[in-house]
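Next up is one chain by itself, shown in structure tokens, the form predicted on its own.
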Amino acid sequence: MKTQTRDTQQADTTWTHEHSAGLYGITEWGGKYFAVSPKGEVIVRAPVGDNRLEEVSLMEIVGALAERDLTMPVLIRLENLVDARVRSLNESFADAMRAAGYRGEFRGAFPVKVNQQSHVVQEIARFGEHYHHGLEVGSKAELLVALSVIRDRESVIVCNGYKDAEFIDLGLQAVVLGYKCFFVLENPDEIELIVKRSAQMGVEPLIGARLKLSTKVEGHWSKDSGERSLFGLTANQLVDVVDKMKQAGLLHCFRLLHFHLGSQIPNIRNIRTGLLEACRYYIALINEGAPLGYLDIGGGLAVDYDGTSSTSGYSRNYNIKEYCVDIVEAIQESFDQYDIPHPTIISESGRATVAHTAVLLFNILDVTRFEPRAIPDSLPEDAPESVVNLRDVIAGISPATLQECYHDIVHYRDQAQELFAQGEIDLRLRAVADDLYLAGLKKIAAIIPTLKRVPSELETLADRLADIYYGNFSVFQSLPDSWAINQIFPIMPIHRLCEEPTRQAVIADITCDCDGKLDNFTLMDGYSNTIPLHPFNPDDEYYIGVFLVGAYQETLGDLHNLFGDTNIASIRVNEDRSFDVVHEFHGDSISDVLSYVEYEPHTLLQEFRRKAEAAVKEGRINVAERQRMLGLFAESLRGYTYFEK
């Protein structure tokens, strides 16, 4: 990781809200959706009416949310950037058609997986019906959702996953109402269960099959693609799968070719090469006299988190343009040449759908700065040779004694602990041996961007000497991939960006958890494991917003230290520049996720009461005092289980 070494302590008076932009990167990461204003705030530039882009500032929203007491931390999710990202996908595969003279059709499927909260995927449905974007579901729970909020007929719903009878009884009545209900077989003996059920209930399955593709691709998820993925069949089940359907007189409903090369992935080139894999194989069944029709080419179209638009596994070096043509032109060509129809083309795009789509926002309660306290002029009488050392070491550093300094300045404070450890010296020389090392460490910090070349064992000291930023929040219910899969998000402030971000930190949550932290960062600069941030007054609240979180957080966030769901707004901007608060939804209380981990409130509200009534009796309080303390639990348990002030 890079780390940002500049001189923080001096502000820039010349500083504007374009060094802001540049120093973060909004303007890569944000693509249309996201700027920062000449006042120095986020803005969103939400799609309204004709596509036209209206701005909307993030602390604008802030104000109408805190008016509706949704305090903080709470996520925004933007109903214009749902609806932009679907009308964006299917447009693009739909100029990419035109343009090619591609005679099949395109169909979004979206993952419910990627984010199941209804009103995400009640927007996506309804808005989507336009485009006939359907739903790809994974369980008979999601598979119920996609029943109860897809209306036009002629949208898909696939069904992904191990499949029960009931999953393959709601899917077959799904046929029945006349819906493109698909049930893609992830094993070989699936196919006997779909056979014996349809025959009992009379009606024709629509059939699918999911491949096991040789094709690897790079990125994070790169274990999940190859001969050893998990899902999917190989050559030899096919064939039997195959077998098995003409033998049940089926084969004519083997509609549905599948593959899924894994998520987020940031070569075109692995997308190419897949697709052409499955062409092969699509070939190839057409041959054996399966009539298929449609190919579902999974998700994968990534989502560019750092803003760098390459092969790194938080990027992509392509645009939805591109994905889009690079898919109609394999396909075409590999079908043309053997006059096989161009078949219908499905994409389950989850990511790149809703990333955008929401942000997460929290202020900041209190800082820790490692710097020392005023140096003394002098030392006391019986300071030992270890701290006087100590003193004298920092009056010589320079460029040319660096290294040298830094390697007694780190051996006198350890001297310097031990005696402390030993008895030897009081807990306040302890503590000038700390100031004393400390300000060492900033006088050499202060000294390295002058050097061509930086010793290794220095080119991390800035983060040793970075600000922790308490963050009101948690890692592990709002953004759990940053802590499972090292996955970055955009990170910034989003108000005082005129001001330069003159403290370089990490920022902590408030779990109490050594892991709940973020410390990877992407800037102009590259990775990073600090962020500059602006110096935090106490009287002023100082918001952080955390964007692209729109995927897989939601659904994935627990209950760490019984931290709870966040406040919810959602957000539609209108024509004229205002917004409408279209949904809100309190937080859990913490009677709420006591009662999801099998507590009951009103039980601890009564032992806690049986307590306080014993304590009367004991003359430990009197009868106000309880009524107060009990008054304080049972509001307690009423309330946000985040900080509130």
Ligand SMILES: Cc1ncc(COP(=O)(O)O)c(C=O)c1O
Second form
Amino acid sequence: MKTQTRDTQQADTTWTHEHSAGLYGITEWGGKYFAVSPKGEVIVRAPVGDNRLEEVSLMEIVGALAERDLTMPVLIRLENLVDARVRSLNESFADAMRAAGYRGEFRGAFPVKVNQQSHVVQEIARFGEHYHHGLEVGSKAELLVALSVIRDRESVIVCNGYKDAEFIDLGLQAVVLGYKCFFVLENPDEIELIVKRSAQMGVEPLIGARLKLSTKVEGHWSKDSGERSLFGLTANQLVDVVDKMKQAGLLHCFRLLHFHLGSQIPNIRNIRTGLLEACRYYIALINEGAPLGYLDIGGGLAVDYDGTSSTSGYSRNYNIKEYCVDIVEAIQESFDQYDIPHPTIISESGRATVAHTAVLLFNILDVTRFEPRAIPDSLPEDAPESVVNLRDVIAGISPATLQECYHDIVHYRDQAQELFAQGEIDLRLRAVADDLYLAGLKKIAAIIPTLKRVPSELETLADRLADIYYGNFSVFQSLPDSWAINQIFPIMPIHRLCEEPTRQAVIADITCDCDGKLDNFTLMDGYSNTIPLHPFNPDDEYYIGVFLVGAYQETLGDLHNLFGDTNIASIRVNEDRSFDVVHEFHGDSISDVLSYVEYEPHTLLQEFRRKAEAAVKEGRINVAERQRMLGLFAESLRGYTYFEK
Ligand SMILES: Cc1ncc(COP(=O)(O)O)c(C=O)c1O
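Right, the form predicted on its own is done; let's see the coordinates for the form predicted together with the named molecule.
Time for the whole complex; same chain goes first.
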């Protein structure tokens, strides 16, 4: 990204909302769901009724939430988008099957681990019922959720993960109640416990097996795919399991074959290759006498986080339609050769179902600019040679002398710092040296975009001079993947978009941790370590949105610096373009987060009360002051963990 930091006065007065839409790439990553309005605000295009799109500005939603005391930071969940994504997956598979003459069905199974929040899972189950959309679970806790929210007996519940006797008994009970609850074998030994518990309960289980495929995939999880993948059965383990089922007289219960190549698979070719390998296993197992009937293709359907439609790890070179067509056709072609009935295809798509459905909003609290103060016309008489030289070098900066001047500026600034460390120059002279240094770097940075070839050491100069915008949020709580695996999320201001953003910035959170920052952005020209933002005015709120955060982020977030869950609001846009706040959750109070780490808020208050009482006795404070202090302490315990205005 070559945009230069410029002063407000120089902002392009012809700038429009369309320039902003292009700059931040919203047209690409936002798909049909997010756009910029002519008023310069980000709007959500929510499917309503018969899938018509109604537009609501995020700024309108912010206003409505403020009236409900849901202050920043706030996570907005867009219920219409949950429904739209479930519909899109089911209808894309249905269309592909219809077009190909596929003689099987499709079943979705949303993996609960991708977003376990009750309102999300309940909405998927409620809206998904029409499509028999079920759930994939990986633990007893998730199975209990599935058993309570799934009402439709045509939907599947797929049990992955390690299963103890209690887990198996719960699943067998579901089978007794008429639910299609499959146990997927993750390792060969699991079959023995399933055989034992089924015999004891007198229930025939629905058994599945997870394959360890040799296909390797590209993307972030590439090293976990292929033969070294952590889960699934190898060919020889599969043979053992088949033999054990035969011995137990349960081979007819072997109904499902599952594989999961990895999450966020960017290249459709990998998906096709893995699927064809799985089809070979399926055919071989049919030949062994297993009835099967269900082929579970796992997750992996990727999200275009960076809007590039490419094989980058944050994107994908296919769309949902192509994904479904490729899968349906590959299965059909494989099985038709052997006259094997087309199986029910199960997809455990997670991130593609929920990523779009949540937006994190936060306000900017403050900005640090790396700007020199005005350089005095004449230097103080006692200015050392290094400071005088600094000034002279700056005067001589030109495209021809750029690299040399850069070296000199760094050299003389280092000398000035050393003199200060040795006590030879005072604080004011040191400050003049720093100002000159910054002025020199700015002058060089302004010339860089005009160069044909930029010297490598100067490539990151503009980044080093970028502003720091302090945002009211915690990366660790709300965007853990950004910190842990460098996940890119689309980020942009949600208003002022008819105004040119003239500052280049990185965004720091309020955890005071050097990792608590956002410095990897997806923009029109590609990835950038800085993002163009508008000049900050402390008297006005400035809101930033982080998009596509509905998958994994809420679940993985932690309590670093004891910043807790943010406020959350679920929004439903109505057919008349109005919207309802259908669910609101006030984020963790300080008292909540303290009790998570085993403090007892009541005891903390008692301890503080004792200190205040002692201070009264010592005459440090009077009784009225004691009351005020205790009041503030108690009020703080009840308060929000984030910055409150
Ligand atoms: C077994 C299984 N199924 C489904 C998923 C969901 O994958 P995705 O979110 O890429 O659709 C995962 C996540 O990695 C998984 O481990």
